[in-house]
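This document starts with one chain, in the form predicted alone, laid out as structure tokens.
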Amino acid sequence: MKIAVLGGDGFVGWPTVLHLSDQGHEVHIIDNLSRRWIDTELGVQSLTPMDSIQERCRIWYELTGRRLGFHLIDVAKDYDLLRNWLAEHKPDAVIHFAEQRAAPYSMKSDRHKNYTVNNNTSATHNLLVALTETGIDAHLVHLGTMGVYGYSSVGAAIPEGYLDIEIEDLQGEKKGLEVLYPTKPGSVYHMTKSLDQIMFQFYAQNDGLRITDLHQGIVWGTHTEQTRRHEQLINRFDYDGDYGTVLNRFLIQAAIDYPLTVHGTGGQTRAFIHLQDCVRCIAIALENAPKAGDRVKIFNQMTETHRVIDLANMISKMTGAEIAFVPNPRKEAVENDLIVKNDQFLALGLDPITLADGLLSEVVDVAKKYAHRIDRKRVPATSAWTKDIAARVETDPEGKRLKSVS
């Protein structure tokens, strides 16, 4: 197939492109680079050290004879460029992955929520539209989250993307109805991907285009088959407390004797899945598209759900780093639970990665390696989601407000 990673510089979209490429397709990448002058405005960098998108394409192509297309492309602002690329090029599926991707990035501050929705928003829409008026019958993946649901339970799983109810009518009878599950966003990082959702379903049954959209879990892990080939093709890798994943952040914290900082009590519970995992799923889900007029075709993408309190006593007895309670700087329930569904992953033949199969000592290793590439400074989360709480955080000094316990 030729398909277009669009967000292909990313954490996800560049061990995804990797993995497709070397399965044999016809991979392109449109991206703007943002998430690199992210960096730049956080000043901060990513733990691994990354060539330029031009030379990492190149190492790729000197080891394996493929060649990756790079389209310097902003899918939020340039539409008529991604229109025109669409039309010339006429993909035979498209990977969304060119969103703002960090809940604490999104709520750090009124440019920045401005930011997340105009970008997020625009760009999957521009990305529709674009499909619409081109005509092109591409397939189009959407790398979703779990967090679309809300992190919480009423004792039953959370289904893939659909809820079947009852409803009464006004004769008394009762009607079978099937439903978008309701969306509980905790950020407004969150809030454009359930905004997403209602875009793909209009799109869907309007258009009859072919969308499938996968809510992912929290992603840990650094490597894949593929960027282990050589150093320069190594992913990014985020520790910072806006951009780095709650697991990888434990981990980076460990390396260089850092407490653990547990938000609130850590009785929090999110679902996981490993990197590698992350791009096998992508793979699956084109092996498997809708037809026009189905409708979105949704799977939840995450393979474990843990505590964030047995994370950090996890990596604590593996390591035996300090763990640190600080105050949360969320607005979220104290604790909650989660019990997901994932049947169509695994009925497809995912043989999920688990935390318990030793990989955690791979991002560690990483971590030790580049140590020296850490900016402590820059490892709490302090982007909060109110004013009240960004008082509470701000005067309560890191350093002063960690309570230890062993």
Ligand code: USQ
The other form holds:
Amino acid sequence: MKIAVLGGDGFVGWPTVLHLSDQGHEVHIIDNLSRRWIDTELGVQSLTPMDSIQERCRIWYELTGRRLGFHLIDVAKDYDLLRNWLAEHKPDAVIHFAEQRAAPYSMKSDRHKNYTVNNNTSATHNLLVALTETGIDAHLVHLGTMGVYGYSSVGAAIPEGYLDIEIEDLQGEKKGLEVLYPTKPGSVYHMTKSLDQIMFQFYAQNDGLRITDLHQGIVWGTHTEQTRRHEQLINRFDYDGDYGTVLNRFLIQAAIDYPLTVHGTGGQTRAFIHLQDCVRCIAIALENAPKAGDRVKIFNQMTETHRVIDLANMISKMTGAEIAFVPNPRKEAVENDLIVKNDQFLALGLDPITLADGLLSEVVDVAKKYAHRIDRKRVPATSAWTKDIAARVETDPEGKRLKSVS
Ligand code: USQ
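I've shown you the form predicted alone. Could you give me the structure of the form predicted together with the ligand?
After this comes the whole thing, all chains and molecules, with the earlier chain placed first.
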């Protein structure tokens, strides 16, 4: 297949590009390199040293003889460039990762909220219009999030995207209806993924676009089979309070002897998936495209659920790290249950990688290797969800952790 990967320079985008290229597909990266600019804005860097995208592509070619295309296009802003590129190259599939993906970053200020909404919704809509306009019939695979559902299963398993409900007609007779599972986003970032769902529903129904939406959980891990092959193919790895995700953050914290930053009581249950499984799932989704006229195909792309406190305890036991219960900068349930269906990927052959000491220590080893690159002041998560929360918490003068001020 000829595949365009929008956002192919990012944390999941880059390993996906390599995985698909390794499978023999012709892969083109379309990216505006915004994630690298955000590093500059925030004054942090990936734990792992990253080469330029051109250099990464060159190394991959030297190793494998497979070429990767790189096209500097801002999908949210350069509509004409995107449409013309699609018309000229006619990819069989387009994978859409080109969105701002951090919840804390999306909640930092009014400017960050606006940026996240404008960037993410424009990127998605530009792509949908461009696919419609060019008529190239490419399968669109989008990286969505488990967060569109909110984080409570009300005692029943969260289905894969759709819910069968009954509603009474005017005669009082029960009628069946299939609806998108109600969205309950917990941040501006998650809200943009909920808006994406509506846009996908419309374009699948109105223009027959073939769309798969992957509702992914929190990614952990750092390597895939391909990124491991050469030091310069290494993936980016975020540990800071805005972009680092919980399990990877705890592993880094353990490696540098920093107390594990559990928000609140740690009763939040979330869905998780290893990076290697993410790229496998995307390849499986590509092989199982919906037909024109089908509803949007939705997969829950996660393999297990855990409570934040259980993860902290597990890592503490493994490494001896101290646990710090810090005031939660987010507005979220103190505790929640979460049961999730993921039958479709399992039925299509996914054999999940689950949390195991060996794999966890692999991340700790990466952290130890690059510990000299960590700025400890960037570890606390300081982006508060509301002004009230911001007034109640602050970082201590050494930037070590959040503390309550009232
Ligand atoms: N948390 C801590 N301590 C920390 C960091 C986070 O206790 O140091 C807690 C948070 O309060 C939250 C949970 O851990 O309850 C998860 O936070 P996270 O930063 O790991 O994940 P989240 O903000 O939800 O976002 C991440 C990705 C996003 C993806 C989402 C999947 O950044 O792109 O869509 O995970 S999901 O969470 O299933 O919606």
